[in-house]
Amino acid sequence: MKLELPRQTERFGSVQINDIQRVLLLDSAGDDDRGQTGVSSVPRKSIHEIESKMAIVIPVKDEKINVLEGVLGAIPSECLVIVVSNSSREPVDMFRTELDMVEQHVHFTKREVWIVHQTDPGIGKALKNTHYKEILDAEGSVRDGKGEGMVIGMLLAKAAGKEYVAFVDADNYFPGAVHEYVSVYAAAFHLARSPYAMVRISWASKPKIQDGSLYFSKWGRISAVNNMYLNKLISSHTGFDTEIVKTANSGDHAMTMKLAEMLDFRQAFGIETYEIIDILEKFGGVLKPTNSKPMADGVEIFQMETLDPHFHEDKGEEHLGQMLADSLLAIMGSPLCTETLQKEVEAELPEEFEKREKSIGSFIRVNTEAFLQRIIKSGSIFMFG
């Protein structure tokens, strides 16, 4: 794979923002030549050995299941993939029916793929045990948000002992390109640098109808509003105004574990924005440190620009403005939040929707081998492969 060096890049404290790198060449055998005029080379072998380290979590929600096998079908059979599912069980067994589809799909493609309801009573007990209680509710099963599925895949990551968790949103309707988004996340992480580094993509582009034809529109209204506010909390610190951040939804992501591992988290579809705050919190240097390691080492965050367009279902009015809202409260929650922009923000907020402001905090200290024997023994997971 070739790719772009990034042309540009926001330090804040011991956090390096690194602008848009964009995909050249999806497939390169040749030697590695980073660093040379501008284009780093990363070669096949390079990227087959980082996914044969990486779990795959794929956050499930009543999707069509013909979409989600195809998502399945385009990740590397090197990766281990983690399904963590919070499709409805009635009147319509929803989770049933996932169950049945990787089943067959793991006979036909014999490989590894490990799948959980995300409230199935055994995937509560087991944390409730393992003292990890910040996602459960108050009669002890996992909330009902992205957030909290997302923690759970990275549990089962952690317990399988990868070093690199990624995530991919199961909606997509081009498995071709989650299988580019895979060996994306592979290629950054044999540029990065430090052990503490995360990968976003930035779709080339994302599809819709209009006016009876197919625009490829370059940013989401989400993204866009999400983004600019990022921006306004990064440069309300350094003096300087910015655009460095293109990436505050991206639900398509990845990082390394040891990074994983030193992140609070934050419930519902609040998570993916918050993951970039909490970074600039705890290794900005603007508030005290939380690990001098990576403060040390540096945390790298990558933005890489795809080929393919980002082409999924419309989930309607009602999921945006939840979306737009639990990531505006993220931002302005965050003690880097100046009084000033909290007002901004404020002044953004959708009224009508829930005002889910949880954080979710982080899972280092959880046993991931006992959690995980806990719900082998209890038939709370699916291990095919």
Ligand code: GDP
Contents of the next structure:
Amino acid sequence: MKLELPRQTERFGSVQINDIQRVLLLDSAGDDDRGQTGVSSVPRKSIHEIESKMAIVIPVKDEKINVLEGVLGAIPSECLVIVVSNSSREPVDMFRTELDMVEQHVHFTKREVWIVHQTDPGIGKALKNTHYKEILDAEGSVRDGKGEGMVIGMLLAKAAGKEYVAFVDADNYFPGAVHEYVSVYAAAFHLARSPYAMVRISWASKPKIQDGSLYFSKWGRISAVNNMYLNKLISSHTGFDTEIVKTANSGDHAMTMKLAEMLDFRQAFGIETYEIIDILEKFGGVLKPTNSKPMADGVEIFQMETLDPHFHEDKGEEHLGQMLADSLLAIMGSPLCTETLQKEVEAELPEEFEKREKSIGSFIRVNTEAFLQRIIKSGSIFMFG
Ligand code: GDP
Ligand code: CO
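Show the form predicted together with this ligand, please, because up to now only the form predicted alone has appeared in this conversation.
Okay, now the whole complex, with that chain kicking things off.
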């Protein structure tokens, strides 16, 4: 794969945020060139090596089953796939449908897929026993929420001994795009100099139907607002205006396990924005650092622009409003957010939203092997392949 070098890099303490890097050439055997000649070139072989150390977590809630099947088919067989579902069990058991589809997929493809339902009582119990209660409700089940599902996926990825954990949304209509995301994650990890790295996908365009014809829009409304406030949060400390953050809401993203373990997460749809905030809080040098190792090694955030357009399910205005609210609340709640900025962000909150801004903490203290053993025993995980 050949990639543009980032035109600009913003530094915030030990955190390095790279500007967008476009994919120039999707696939090449190529030389290993980290930018000496003006482009980065990552050999196909290195991409495959990293993929074999990567788990791909697919959070899913009531998506179209054939879209999910396409996503599975797009993920290289080297990767362990972990489906974390919060789909409805009644009146139609959507989870059962997913399970059947996965079983059939694995029967034909002979690859490895794990699947769990996030509200399964066995999962809640295992988390309670391994002392990770932040994602449980009063009855001891894991709460609804995408963030909650993602954390379960990360625990399982760690239990599987993976070095990298990546996410792809289940509502990606084009399998080719998903395949590209995974290659791009691996390429970025190959380029990373620090063991603490994150890759976030920025799409070249999002196709929409407008006035009866196709229109390829560049920025979604919600991400434009969130990117702006995240950038303001950075500027308010550096004293320089910046537009460096372009992927505040990127659901398709990946981390080294070493970085994932250091982070605190957030409920529902605030999680992607909060990951960046948490990195800035922990390693940005403004607040007291929580861990000296990433301070010395640095934390790298890559933002990669794919060749494929991003085409996913349109979930409507209400969903977008809630997503905006979750993200804005994450920004407002940060100790890095100045009073002036807090007021500005508050004015931006949608009229109606459910106020949920719970931190769901970090999973570093969980003995992931014990967690996995427990849920195998309770029959809460289905491991195919
Ligand atoms: P958007 O693409 O960011 O607008 O958000 P989506 O609604 O498409 O959600 C992103 C992904 O998370 C999709 O694959 C959803 O099916 C999935 N998702 C949404 N809510 C939940 C949840 O509560 N639990 C899990 N496990 N997945 C969820
Ligand atoms: Co979506």
